[in-house]
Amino acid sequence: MRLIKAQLWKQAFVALACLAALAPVYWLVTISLKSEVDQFAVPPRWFVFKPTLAHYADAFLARSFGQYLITSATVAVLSTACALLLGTLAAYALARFRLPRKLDARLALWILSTRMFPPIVTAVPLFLLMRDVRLLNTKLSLIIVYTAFNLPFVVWMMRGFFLEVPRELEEAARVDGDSRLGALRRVVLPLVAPGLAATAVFCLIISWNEFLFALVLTQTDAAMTLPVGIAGRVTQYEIKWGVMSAAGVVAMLPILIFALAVQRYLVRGLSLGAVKG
């Protein structure tokens, strides 16, 4: 009996956290969804409502957001791919080579520390840095922003999974007649796939759903991301509630497409050196 109460409450528990987690988004999306008589009805209307597609035409046809998504999209892949390709090959460099005096492992941590500074210091000096070279309202100023705010977090992750990978694998590929570089391409790097997937989706996520930077270094419909765009429909005359969520809901799904495209690799890579036999 204590066995099964206490697997009933657990059942309950994850049940609570469930129904935690899914209620926002099952409120989003059916604000989506929603007239707006519905989406003022008192009592709420949870479940028994009329449907309509309306605030998506509106968000995406009659708006900019189509402009917006676009915008996002192409600026979180490209710094994703950027911050990847230079932070695997800057945290290979810091897992292989050793420095004097341990400078390897302090130059990690030393830039580990950068992500602990509060965006918001380096708002203002960015901005200018930006206006100074003329790529204030670009695509190019917000890449380069968030892949050097991702470049930290990209080398602090691939630098514990290298480790996990044995040097004698890399020192039989040399003594085979590869080069350095052709057995980290070949050798480590399908060996980290895992690893790879998971810091790859925590630096889309993050490019994705960036505020703060975007708001400070983009003005115009051109260069603004979707969560800026989004932000932008609350006025001091109205909320549009429906084009808000409707932007909303269609903002998850890319998210949500890649993380379940790339889940076994994303479980692999978040326990890979968990366990050491």
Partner chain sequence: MTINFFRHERALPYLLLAPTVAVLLALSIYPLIYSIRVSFQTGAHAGWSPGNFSRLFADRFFLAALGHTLVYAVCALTFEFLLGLSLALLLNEALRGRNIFRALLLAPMMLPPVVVGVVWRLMLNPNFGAINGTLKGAGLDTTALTWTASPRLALASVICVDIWQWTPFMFLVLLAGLQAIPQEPYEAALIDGSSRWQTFRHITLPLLKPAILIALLLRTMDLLRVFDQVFILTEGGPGFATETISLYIYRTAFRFFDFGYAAAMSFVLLVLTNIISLLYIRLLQRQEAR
Given for the second form:
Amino acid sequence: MRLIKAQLWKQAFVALACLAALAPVYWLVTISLKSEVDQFAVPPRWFVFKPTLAHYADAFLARSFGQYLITSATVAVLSTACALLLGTLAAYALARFRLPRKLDARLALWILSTRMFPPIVTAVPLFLLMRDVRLLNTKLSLIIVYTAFNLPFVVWMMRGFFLEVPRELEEAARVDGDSRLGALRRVVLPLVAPGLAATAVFCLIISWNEFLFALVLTQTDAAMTLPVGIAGRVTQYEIKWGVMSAAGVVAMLPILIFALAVQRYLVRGLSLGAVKG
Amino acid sequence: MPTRKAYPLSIVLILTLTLLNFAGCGQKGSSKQLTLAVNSGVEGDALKQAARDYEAQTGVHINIAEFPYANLFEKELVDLNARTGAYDLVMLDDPWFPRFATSEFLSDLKPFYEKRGQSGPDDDFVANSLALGHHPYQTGALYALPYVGNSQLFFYRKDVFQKHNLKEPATWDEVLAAAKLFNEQDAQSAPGGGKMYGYVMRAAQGNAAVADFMPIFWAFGAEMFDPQGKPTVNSAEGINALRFMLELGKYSPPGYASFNADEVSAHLLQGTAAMSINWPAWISSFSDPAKSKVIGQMGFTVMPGAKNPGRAEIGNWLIAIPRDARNADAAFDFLVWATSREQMKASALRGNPPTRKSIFNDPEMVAKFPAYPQQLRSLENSRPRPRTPMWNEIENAFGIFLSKANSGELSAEDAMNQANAEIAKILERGK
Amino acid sequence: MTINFFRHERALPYLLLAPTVAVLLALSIYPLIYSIRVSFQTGAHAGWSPGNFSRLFADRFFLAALGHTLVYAVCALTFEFLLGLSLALLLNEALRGRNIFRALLLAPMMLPPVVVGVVWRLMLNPNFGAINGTLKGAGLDTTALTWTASPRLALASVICVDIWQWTPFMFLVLLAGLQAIPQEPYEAALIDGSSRWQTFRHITLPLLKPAILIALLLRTMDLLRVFDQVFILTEGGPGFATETISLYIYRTAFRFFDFGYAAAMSFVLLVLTNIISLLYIRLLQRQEAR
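Can you now output the form predicted together with its partner chain? The one shown was the form predicted on its own.
Now the full complex is given, and it begins with the chain already shown.
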């Protein structure tokens, strides 16, 4: 009896936490579907209101949010791919080779330390750097910056995953005639695939959501991402809540669906490697 | 065997190619192309639409870079300073202008006029507006043309004033008395039975607090600087003006120390506040049933006075050509076209107050925008914010202390003394 | 040629590391050198001057922003950790609907911080916001609850929003850590007849320590640089009540155009972040060595 009661209490606590987590998300969705008069009605209309798609039309037909969406997707996917490719190779080297003078451990620490750079510290110099190489206001500049931003994370996560894989498996493959990289691809990578997936999801979320660099490095619709576009609806006289929330809903949906679809991997991936250091 | 080993290499290759491809489509250079930096809002929207019309007429391709108000200044300043040449035309809020002009970031417009055999802009522009584009103010060379002729107006609920047999307020004392009266007697008179506050102001740090304070500050006889350029915000008049603002704040909705223009407007539109200082851009919203619960009930008049006659703060949008613009001549053609009588009328019809007298006086326009006579009166009588390149920093510091006083953190006297000291430091650094 | 090179075992690790190191060098060392250079330049003088650094200590805005950032980081970290740990412990057990709960709980951390700022700015509006509206509907007096508009509540409100968004991250990492703990020690504890608290104190906590440290490290680094949500939510106000270091640096650099002073402040932030992070890493390494 006591056990059942305890179970109920726990369920209630967790359910409350879920409610707290989701209520603002729900509110955002309703705001995006309300006319201005309903948005600011007192008392708030949580459930009953006349839905309208006007804000979505305004954002994606009249304004350039469709273009921002494509830019965001391109930048997030390509920067994640680059970071995974470079970072995985580096992580493998750090996990499997002992370099002279503890160079491997030192490099690992240095790579991690570059993630400690607060973005605001690098924003101005990167703006000037991108200007000098004529990459300002291009998707490429964002891809490069996000790749660099995600690299330390990828290296650190993947190093952890690689350390988990027993060396013997690889050596067996090499006895069978595989090269080192062949063994990496055929034997090791499939084993760390959940970890790779978890890492990729994190990189995607970070790139998709990033605001500061996108704000500093882009100038026109040609390279603007969704977060910058959304923040741009705060005008001098008014805040376009409808457009902002409509775009916000669209910005959160893909990442939410994607992340929920792979959430099992997220936990498993994390428990495999990174967490064990 | 070799094919398998080449696998990672081929990925690298494909990625590199994709990336190079992206680099290619970044910046194209062609003479028949202009890039405009505009404010995201009604002013920028009007210029954007004008640009589309211009494209259709002339075949000149126009790129639009649109930024929120706060970021537009940063973007323009950083890009112009870095001499990227990214923009051919920039929209500037007038208090930013001294910063750009003193840094020599803008093109003198005189040579362009001379190339056309003209000496300068025609005299249809409101003098107060055109003065903003000169550096030094009013007297120097011309670097920008005024596009949007905003100056503050006093908004009040005609119906509420009528109910209490009051005429529109002419002095700040009358405003205070009315605010007190409404606050006490109209506790449940907002649509839906909510409380209606007597007054609503915005006192969020930065631009907002300063803009709502300046008309009171000036009316009370205070000045920001003495003739030698020393800050004098903590003069007896200045402190009195802030005391008055705090008094008025008692009849403003709770939390007004963090309000920006959007919150003020929300209160006016929802009918939960009776008076406010606001910009003309909002006038049209009050007759839009999707936004307003007070259709036909809002009145607009010039700024109330006190010791001095009331004067509004001017807030015009200017358009200028950066020094490093890639297509300065084409940019000038567009600038003259966009500020021409005909085009400014189009912009006015899109909701922007003009800067030309002829449009304010056009009977057809007055029929559409009944507040135009008051707007012109307010504009011709308006004052600019102090013309200093350090204005952004000064406004930021001043606004922080005003906001702190309004949120109850500091007394009026402490706030003004601290603001004065901070402004003095900023000026010292700027030397 | 290439293939031979790849076969060459000694060169391989360097070859694999080279691209990463190159990218990171270019995008972190260059900004660092740049920052050092400009931070020693003050507007008026062309030469080297320590003016920007001495100005730091007399600048009350800077000191206030530093204070806010530290309070923000400590409060948010504490609550996120405690809440995240409780949720992780609860959902690590066999609870009905565990998978659904787990999925739902992750939603906030997936949202762009900009969107989070927008949502909460709407919800926390003292007069039209959903929170005060709902409280009022329940018969509560909300005139004093002005959240982000009140100098006393603003920082706390902003911290609450951070807790809302990032507790899921704590939860996720700690849950992963819990699931990686083997079953044997618990079985032994059961045989010994240890109480639940003892089991938690002597088995779960020590085994979870690496996960805890990693989670705290990552969160601390992000908390010290917090920008996006605050930028949208309050822009540092009311007054100066929620201005964080990142915001103040941004304002100084891009609005006041004082890159030198911004760079000097960046240094302080960088050094602070580094010291705190290195402390964590020390602890982690000691853990690993054990």
